[in-house]
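In the block that follows, a single chain appears as structure tokens, in the form predicted alone.
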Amino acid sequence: MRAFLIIGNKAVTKPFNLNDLAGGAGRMDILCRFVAQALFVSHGIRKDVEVYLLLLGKPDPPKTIKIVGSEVKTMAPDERNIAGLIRRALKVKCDKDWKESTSGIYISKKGLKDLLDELSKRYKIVYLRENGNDIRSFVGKVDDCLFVLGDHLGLKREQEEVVLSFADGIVSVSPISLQADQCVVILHYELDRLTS
């Protein structure tokens, strides 16, 4: 299993308009950049593979969606569609524990600490950053891992710490700061390379 995390600084926490999604949503554009690369292939999608959308902007942070891919049913990967399921999600009362809203996706109330330790009793954490160790150094101890990556501004100092507390290792695909759905595929193609 692979699995992805971002967590999206500004992303709105209650249904939003999906002609704004790179304003008004606070940047929800990039989660569902970030949703359609991690899951999708051509014609179909990768069931080994969850994600998940920490959204912590206002008015009711935090929220986490979690998408499985073995259990999605009506996604599409433009950004629209994947945005019309997260505000779907985004109207299910939800509190610690997930609530399914469509076939493969959940809400809970869950923050990063919350959700870091749930996930690394499945999963090895491994934080993606720029000075990181390089994946091709690291890629033979990738087997079921969660992938932490921060949106366009990055990880905060607090968040940092958390993450850190938990992480098994500290990877970079690229020297150089790249959008977080870009580093997906990346990840993905030296993972593939492995296992074709």
Second form
2 protein chains.
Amino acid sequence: MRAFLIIGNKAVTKPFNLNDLAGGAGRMDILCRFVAQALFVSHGIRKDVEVYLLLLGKPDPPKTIKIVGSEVKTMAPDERNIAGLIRRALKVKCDKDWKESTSGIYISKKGLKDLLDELSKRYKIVYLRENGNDIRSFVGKVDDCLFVLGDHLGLKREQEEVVLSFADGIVSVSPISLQADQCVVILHYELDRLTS
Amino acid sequence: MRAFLIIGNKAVTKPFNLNDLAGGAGRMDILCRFVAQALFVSHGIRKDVEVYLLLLGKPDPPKTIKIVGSEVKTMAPDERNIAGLIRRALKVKCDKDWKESTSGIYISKKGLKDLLDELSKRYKIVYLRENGNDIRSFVGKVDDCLFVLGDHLGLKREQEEVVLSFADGIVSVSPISLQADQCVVILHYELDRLTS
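Target state, the form predicted in complex with another copy of the chain; input state, the form predicted alone:
Below is the entire complex, every chain and molecule, led by the chain shown above.
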């Protein structure tokens, strides 16, 4: 299994306008592309992937969305389609337990620490940071990892401290600074070369 | 310089509804993601990149859009923003010469052969196909390449014949079948490792 978590510092926690993902929805476009690149291959969805979105924007943070590749039934890779499914999840009244909104998509009120508490029982936690260890020297050692990435703002100091308290490794994927969804493509690529 | 061309077999050749990129606009979402992944890094645009979109959908094919990274001024990486700029280009009455619609974005009535005739004077032409040579064995040899990719339908036989008549190489980027934008991320990644 492979899992990916993005921390959306501005991503809103209520239903939003699908025509304004990059503005009013708090850069929800970044999270949508992250989901697309984590889940989709040509003409299909990776069944061995889970995606986690931590939404920390107004008005009711934190909310966490979980998307399970093996359970998702109706998703297309375009931003608007994925945003529509996130929007439906945000209509669900939720608490600390996962509640399913549509097939394979769940929402809860978990924050970063609660989420990592849960996921560190199933995954090694790997933090993606620009000055981390080169993925090529690390990739042979990874199996059942949760990769943690920041959005366009990166991780705040207190978020980083939480992640580091769980982290089994700090990894970098490129000599230049990339967007979160691009990092996900590269992680998949390096792992696929090992396992395919 | 790096250049990327995608052949959009269904991408419409008239202004389209921004709320229906994946449907009525003929999978324009694929072309938008392609542009985003070719041009954007974290907090910026690659100045050494050109992107070409060959639109072959109704009602007035072919039309080709050229996007020059060093000249683009107002572009964000979300699909809707890029689609809006493509839509503006499609409002321009065009012929075989390039006409600028917004900063760094040009449109013409060039078809595949005309386009490759022009670009093969400046670039080596590299065709991306699943059974091509592994990018890792090829990447050290590439410089000033135009990478040619298909959309979700791939290249038709007659398109492939045209591309192969210009091609300096056939390359594959992954052991599994990926989307065009994901291939672009991987191409950049492998090239960045050589040059950064």
